[in-house]
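This document starts with one chain, in the form predicted on its own, laid out as structure tokens.
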Amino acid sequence: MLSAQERAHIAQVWDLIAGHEAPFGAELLLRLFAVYPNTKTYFKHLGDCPDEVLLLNHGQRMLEAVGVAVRHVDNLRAALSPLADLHAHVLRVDPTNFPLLIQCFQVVLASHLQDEFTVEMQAAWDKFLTGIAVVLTEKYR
């Protein structure tokens, strides 16, 4: 799936954001809700105007899952199987929302990392996040 160079880019970016999962995740959610308001339907537990603590907590959980994927890039299917079951069978998230999340996450990365987030890194992260989305949607079939 990913070349050695792409894996290096994934790890390099993750090293830059590790430890900041909560604020990055909260910003990702806020951006997702602002750009794609219909996605709020999957986050009813956050309410219409989610407070900072709820956003930080859920954002942290989301990016911790990305961290799991970074650590298990060679076996995403096994590492993310419980998360795939949750999204397909319990939460019933429409899989068309995953590309929207990917887009918003990349904007958050670019806005924070700026020049450190090179075109090559963005391409590697796009490929990596798309791989995560594929794994998360496999249980829908």
Given for the second form:
Amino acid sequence: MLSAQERAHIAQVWDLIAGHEAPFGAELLLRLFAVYPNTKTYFKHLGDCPDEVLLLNHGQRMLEAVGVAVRHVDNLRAALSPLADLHAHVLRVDPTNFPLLIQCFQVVLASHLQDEFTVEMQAAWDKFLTGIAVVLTEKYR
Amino acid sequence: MVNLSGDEKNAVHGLWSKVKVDEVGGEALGRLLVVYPWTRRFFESFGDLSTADAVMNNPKVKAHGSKVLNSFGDGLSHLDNLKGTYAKLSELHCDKLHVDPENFRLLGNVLVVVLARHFGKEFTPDLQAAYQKVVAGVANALAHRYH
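Swap state to the form predicted in complex with the partner chain from the form predicted on its own:
Full complex below, order starting with the chain above.
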């Protein structure tokens, strides 16, 4: 349950990311792999030393999905249902990995937004991203 | 023990020398209490923690945050013996304060986000990786004497 203020913070931050999904997503993945190397096991298709193009492509895809979530914040389950199916039946990413990705997401936000990254934004995005992770892992069993 | 290369140690210390420990401490503790409101359970004597503003401006939060971060800084000077450095504090957090060690991990993560906020691009993925190893090491050391 997101309050009106939390939704405002989510939209505000998204406005700063929109249009930059690829570089944002690429940096997110770079950080994920640098900090939590075990997560690379889920991205074998990106190769051992993922090149910039692959990271940008995959990063864009992930951030575009976040964009879908932003636009359907009231109905995440329906909007993310195909992605939830994908994660449950094909990708099967262990649920403990989602908080790792969320941590890296917060670090990207913080390092880019700096003074603009208020505590309220951090709180709203942590709640929002955790909500996405819940939906994506809900069909696992 | 933390597994940091020589370069990583230099990078960690290099960044730390630029950190305003008192400010960053208060901010990290404040953000923990706002982003993960259940952590307020340990700070009922701190007064008004009812809103984000109240938390971030609370003088007891700032003072305690500063204390915590100064202690963290001590750890940075003893990266090869974190368990020894934090032995007494570990006992205190278990026996007197009854703090679930999960909270050390949460605070460590918030600290990393605060460092990213202050240092921007300078807080590269490799520097983040080094700091995440350090905060994980400190959290483990603080949990080490739990029973």
